[in-house]
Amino acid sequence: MTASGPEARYRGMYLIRRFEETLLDMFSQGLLVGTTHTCIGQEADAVGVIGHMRPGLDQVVSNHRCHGHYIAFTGDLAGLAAEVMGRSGGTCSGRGGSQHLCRDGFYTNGVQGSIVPLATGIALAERERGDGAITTVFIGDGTLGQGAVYECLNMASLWRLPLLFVVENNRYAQTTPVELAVAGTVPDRARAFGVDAAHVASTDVEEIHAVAGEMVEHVRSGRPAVLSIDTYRLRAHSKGDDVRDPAEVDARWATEPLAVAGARLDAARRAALEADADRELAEALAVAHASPVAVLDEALA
């Protein structure tokens, strides 16, 4: 699902927001297999740079936070709905549930930096066949602790590789504050490798996408780069576990993605943009609440 104009990446991160919404209202229901990282507030980042690959050449790989880069890759809420309810009908027949999704280029794992390493080596691999496909991955400010990045961003810069690195800087690993973990700057970090980087300090999906266009024609000329976003998530790490300040939290909701992008739309036209939505969401949990439960073992099957 790329989207294609302001209207249609508008409607893109309502539907992220509105799949999200849902799945949280289900855990708290048990309807739910295993846990759920949403990433509300994030969702310019998906839509902004995803906008700008091509399915069925591109390669996405994501983290524990992938719905929002699946849905805007794949448009598939059916599937992703049906793994995450652990049915059979799932995007990995309901076994991986949302920390393992692989489909049509698209991977997760939620292991903080061991998607790196994989991306890598897609990106090895597409510089190979030099058909002009381009691999993007999606880390946050937590995965920057991780040594992998940087064996990562040493080997793209020396192989010029066609590889994007995102990293959506929501200021909390977890719950840990940027400032206690994170020296210097992540385009600094970048630039030491010889990696050129740039940085959007924005929720607006526009400028987002504006500034991800650059770097992805950067790297499909063979060049890796690193985009680094200033975002932040409104919801809690998990479903529960948040230490942050309320009032900062608070004050966030006036500038959060969707609240930017709508604010230019005609009111009538954003309700019909997400009715229009809203009736895509329900068709898609119609579909995977009807799929069979996933059986788990072979054995038993």
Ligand SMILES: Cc1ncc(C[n+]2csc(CCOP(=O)(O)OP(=O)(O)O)c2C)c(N)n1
Second form
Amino acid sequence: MTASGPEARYRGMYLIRRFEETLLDMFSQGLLVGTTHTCIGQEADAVGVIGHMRPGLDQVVSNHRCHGHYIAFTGDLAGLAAEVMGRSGGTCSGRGGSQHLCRDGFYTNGVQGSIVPLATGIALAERERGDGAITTVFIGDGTLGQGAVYECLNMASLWRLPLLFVVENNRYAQTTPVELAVAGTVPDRARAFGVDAAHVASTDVEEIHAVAGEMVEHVRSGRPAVLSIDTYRLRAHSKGDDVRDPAEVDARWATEPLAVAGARLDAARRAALEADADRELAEALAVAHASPVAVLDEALA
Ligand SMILES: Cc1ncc(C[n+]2csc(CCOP(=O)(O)OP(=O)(O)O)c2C)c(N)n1
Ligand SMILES: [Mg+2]
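Next block, the form predicted together with the ligand, ref. the form predicted on its own:
What follows is the whole complex; the chain from before opens it.
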């Protein structure tokens, strides 16, 4: 996704939203292999932050809720669709599935917290290589309970690693509310290690993009940083597992990222952007559907 500006960011978020809504439909039809976690409601984080990354140079490390990050970084809808369908044309030949993506400087793993040491190692390697690349790692509020996060904040600070930690605080770790799991604040935790931090309490992609830009500049100057974003997932943790008060979820639709960003666009222009994204998605899905089912030998070849 190389285009920039509010229209491109709206289109990028819309594409992620439609992709994941389609995935949920496909899951119901038994077309997906394994499970899937959507970022519906959190698209502004992916688009706002990753808009500052330079594909081909910078590295992005993500978690179980990774589709938005992957699409924002690679634009590879067909590869992701084929991957979650277990098809040979998938990002990892259809053997990794939704949570295990690896392509062109983008890595994910579903083991909570495991990705943080991975990203720290990548950032160290990039610093040693001296090519100016930065690494961004996305974690959720629940992953703040993993001790490895703090070991990595310590190392990143001591070694001045070009590493941006992004915390997407969607208020829940599966069913556990953040109030029961996280004491204090994320920026205070970062600052305890001498790491600069910013906090965005907004689902507005423009606001997130602006603050992320400041933090990315900071990281490019050779210091790690933490960006904490308050967000909300509008669908279940995975698919059927939602124990939140339906009234709480309903209220959050009023401030979901597409509504916020879309309200600023001319209606005809917005419809044109959506139609263009729908066409791109339909073409990608056609490619994925036409791809043969993956076989183990092929993946290992
Ligand atoms: C080490 C480990 N423990 C437990 C799980 C099961 N699990 C998957 S996602 C999740 C909650 C993650 O919460 P959070 O970090 O807030 O991310 P979110 O799902 O809200 O995006 C849990 C407990 C896991 N994947 N890895
Ligand atoms: Mg969470």
